[in-house]
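Quick heads-up: it's one chain on its own, the form predicted on its own, in structure tokens.
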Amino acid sequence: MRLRVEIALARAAGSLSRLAGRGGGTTIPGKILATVDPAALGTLAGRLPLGSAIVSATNGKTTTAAMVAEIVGDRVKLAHNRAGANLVSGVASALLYSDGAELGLFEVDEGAFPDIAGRIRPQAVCLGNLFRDQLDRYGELEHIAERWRTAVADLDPAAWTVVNADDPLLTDIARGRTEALRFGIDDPSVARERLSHAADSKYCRTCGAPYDYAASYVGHLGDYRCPNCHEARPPLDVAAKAIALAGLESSSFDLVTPEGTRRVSVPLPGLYNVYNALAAASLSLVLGAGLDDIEAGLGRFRAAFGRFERITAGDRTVLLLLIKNPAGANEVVRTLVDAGAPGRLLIALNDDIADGRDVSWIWDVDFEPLIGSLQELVATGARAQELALRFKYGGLDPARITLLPDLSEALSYGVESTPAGGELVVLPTYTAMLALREIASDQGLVRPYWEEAVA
């Protein structure tokens, strides 16, 4: 009876909250849950008859977990924080609107892991990387790396561990697991002439020498192994071979599972996508999908909200790609390049807490192939001053650079210098982001991301 009422108020703050026209209704009712009853997260889990899955990771949890959604959808019906929330408000949330659910699906950051994970006792947990990221917030990797080692360890034994082995970090947490599947990337057409100077786990997890890549596909994801000790990349379970990337529209590969191999297509760009879609894919099959239900939810996929998303903007369009620490920024510097550098940029720089407030992991990110076709850089966000500096180190003339701190002045202002037909490509940091779309909504270009999450 305490947890109905609980239940009932928390979701009428929520209503109230969506009334008042704010997303707080995707995080409220959560809050109050888990502020007045700590144990309802575990309890409310408990209820749903085919368990939970987590999905976690500094980079690629939301496509992910939205792949998840996508593939096995049509078969159970899913408590899942779509919305992106996913801290333990997010999470009690999704929880608290579930009625009737059969499975949870979770997003979870990475910092929230071990909590959430060890509230709600998932039957499954997808890892798909540890990157550097808010080091004023998360602290260094080891750092949460032992952290989820910790929480890795306290599953129960029969839970399903689904990790990236192309990360040296993850195939350590996962070292021991019974219930363990492994994926990578089987393709070296696809990998880096050379390892990325901001790559972060390049060193032997048991020795400490640096590992020999013969294959280094993003950041430090590659085909790695120690010269001195021999530790290596394990065999992979799931793996994407013969990728195919098809500029800033789709990707495909054969993707190679113990149930067989099958063509897979995804209708979004680059190389990071893949390991997304390889990470939904692997754990897709632990949760009991077949291979016609991953190539079938992955084909009709659409990009979540602020990742790789088009709005239209009257005859012209604008492309947000998020970007957040140095590894994904550089994919999608390389994914750019790939499909031909756009010649007019905004990119929007935030130092909020959600963004971390140290800013200096611009300096990491690899601009500067960018620079050569640059005719006009649109710099914006609160911490605009600075990116301008760092384009200017890059190489790039400050003629061509326009300084517009306000996001709603550069975002009309590279609208309007778009030619018609055109597209105005967009980077922002995850609260420049949410500022943009809240922008677009009220100008009636798309609907809040809060409307979409609870629809």
The other form holds:
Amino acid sequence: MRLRVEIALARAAGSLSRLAGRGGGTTIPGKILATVDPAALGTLAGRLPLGSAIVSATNGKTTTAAMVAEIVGDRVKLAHNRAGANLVSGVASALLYSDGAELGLFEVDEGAFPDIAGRIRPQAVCLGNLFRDQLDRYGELEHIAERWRTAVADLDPAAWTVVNADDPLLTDIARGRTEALRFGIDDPSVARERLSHAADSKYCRTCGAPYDYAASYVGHLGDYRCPNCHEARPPLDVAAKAIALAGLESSSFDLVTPEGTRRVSVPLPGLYNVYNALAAASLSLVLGAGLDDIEAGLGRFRAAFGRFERITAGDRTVLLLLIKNPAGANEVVRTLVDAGAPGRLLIALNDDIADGRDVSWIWDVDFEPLIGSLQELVATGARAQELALRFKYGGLDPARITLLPDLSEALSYGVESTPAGGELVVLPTYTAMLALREIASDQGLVRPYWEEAVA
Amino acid sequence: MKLVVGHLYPEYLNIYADRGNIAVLERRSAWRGIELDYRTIGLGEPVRPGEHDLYYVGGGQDREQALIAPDLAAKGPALIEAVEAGAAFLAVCGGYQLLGRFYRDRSGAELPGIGLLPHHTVAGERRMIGDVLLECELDPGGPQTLAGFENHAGRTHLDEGAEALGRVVSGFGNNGKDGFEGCRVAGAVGTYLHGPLLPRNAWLADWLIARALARRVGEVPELEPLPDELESAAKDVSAERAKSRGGRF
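Cool, the form predicted on its own is there; where's the form predicted in complex with its partner chain?
Zooming out: every chain and molecule, the one shown earlier first.
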């Protein structure tokens, strides 16, 4: 009874937050509930008849969880934090608004993963990748990895661990789990020539020698092997083969699983989204989906807001591609270059907590492949000057840099400078993406994200 | 004119975008017609006397720092000799710690440093994270400022009489207590400030380039000024950040 009253109170707060025009109220109800009753998360999750699944990763967790929702959502009613509020409060809020839900599907912040996994006792976790990200907030990668190791070891023995086998750090964390499904890419034709500058876990977990890569795909993810102690990528249970990347539009690949092989296509660009699709397919298999569901779900998937979003602005379009850390931004750059690098680019760098207050990460991004064909960079956001310096010292002629720290001004300028029928490519950090969407929403171009989230 | 830069362990110590610092040294040299010959110095590769005019070492995670520490210890005497012979040196974060006498971790175990800079470091409980603003006077002629970002658990204590890089205006600095940041001996500078440090603090890049050139031409040269409006604007924003949200205990 007590919990029921708390739920009603917390929900009322969410409605008030929306009425007051203070965003979607996607975390406020959960914050209230978590404060009133810290055990509520476990209690609410315990009521889900099919249990819960958690998706965590540095990059791609929102997209991966949304893909899983698309694949399994037709058959089971989900409690899913689809607006991307991925701390305890966001998960609690999703549980509050899930009357009749059968399965919990939660994307979880990598720092919050141990706490949330401990409370909701998931029946499956899907671990996508660990990259260096916001060192000011998360601390060193090794520290997160240690906390993940403990959290994974503490999972129920019957719980599934779905893990990206191309990440040596995660393979190591999942070692010893009996119910494990390991996924990875098996297609050297899409491998990079060498490890990117910011590659993280490139030294053997066992002996410290640098790994040899038969193929490196994204950051330190790849087909690795230690030349010294012979620790190597384990055999893949689920693999992507024969990958075809179609510019900025879509990607397709042979999804090889214990249940057979299926050609699947996902309307998202880039190898990093192949990893997301692989992770989603693997977790869905463990949750009982078949290859038909997976193929259909991935095929009709729409990107989570701001990750890859086209906005129509009169007779032009604006393409938003979120950047938040070196590994993710490198893949965005690579995808843009593969599709024909744009002549004009708007990059928005903010330094709020959700972006990382330490902006040094932009110096670890390999922006250089874009610079050769760049006619104009519009640098905007709270740290626009720092971004402009990154490109100046990367070799871009300062005369080609337009510095407009105000996001609204920069967006208007960027759209106006784009020829009719053309597309403005925008790379925003997280809070800059939210702000740019709000500006676009004020102009009637997009729906607010909380409407998108409940749609 | 040519300068030879030796970057120590770039494969291991690169956590806070150290290549930004290298890019600034390269471009600012090139814009003045100075050719910068960039060389890496890896594990097991010797430091030959007189080869380099300027050394750089960045920061890494604990795991990477422990991997290179024994090798750095072996290079220590050659690096000290190089600085005594006039080479410039910039060491950031973990690299700064390893140039001191030792680093003692939370368990009490000591990682030996090379003793190039007169300090030692002891790991503390809480990390010191945030924007920092310093006031420095490396040469007579009025103070200058440095704006950067710090993120370290180590508390560095300078020896009695040692020269700091600067006085902390906002932020934690060496240990969050004594109000000093970094350490300087001749042309060698160690600091916790990354960001990276040199793009928005162009004067320090030029100071290092001039010190390195002095080894070749016999005196510290006057460098041709460059248009630094963007650099100054970026520093102003960073300095504001330090004033409004720099860390303090």
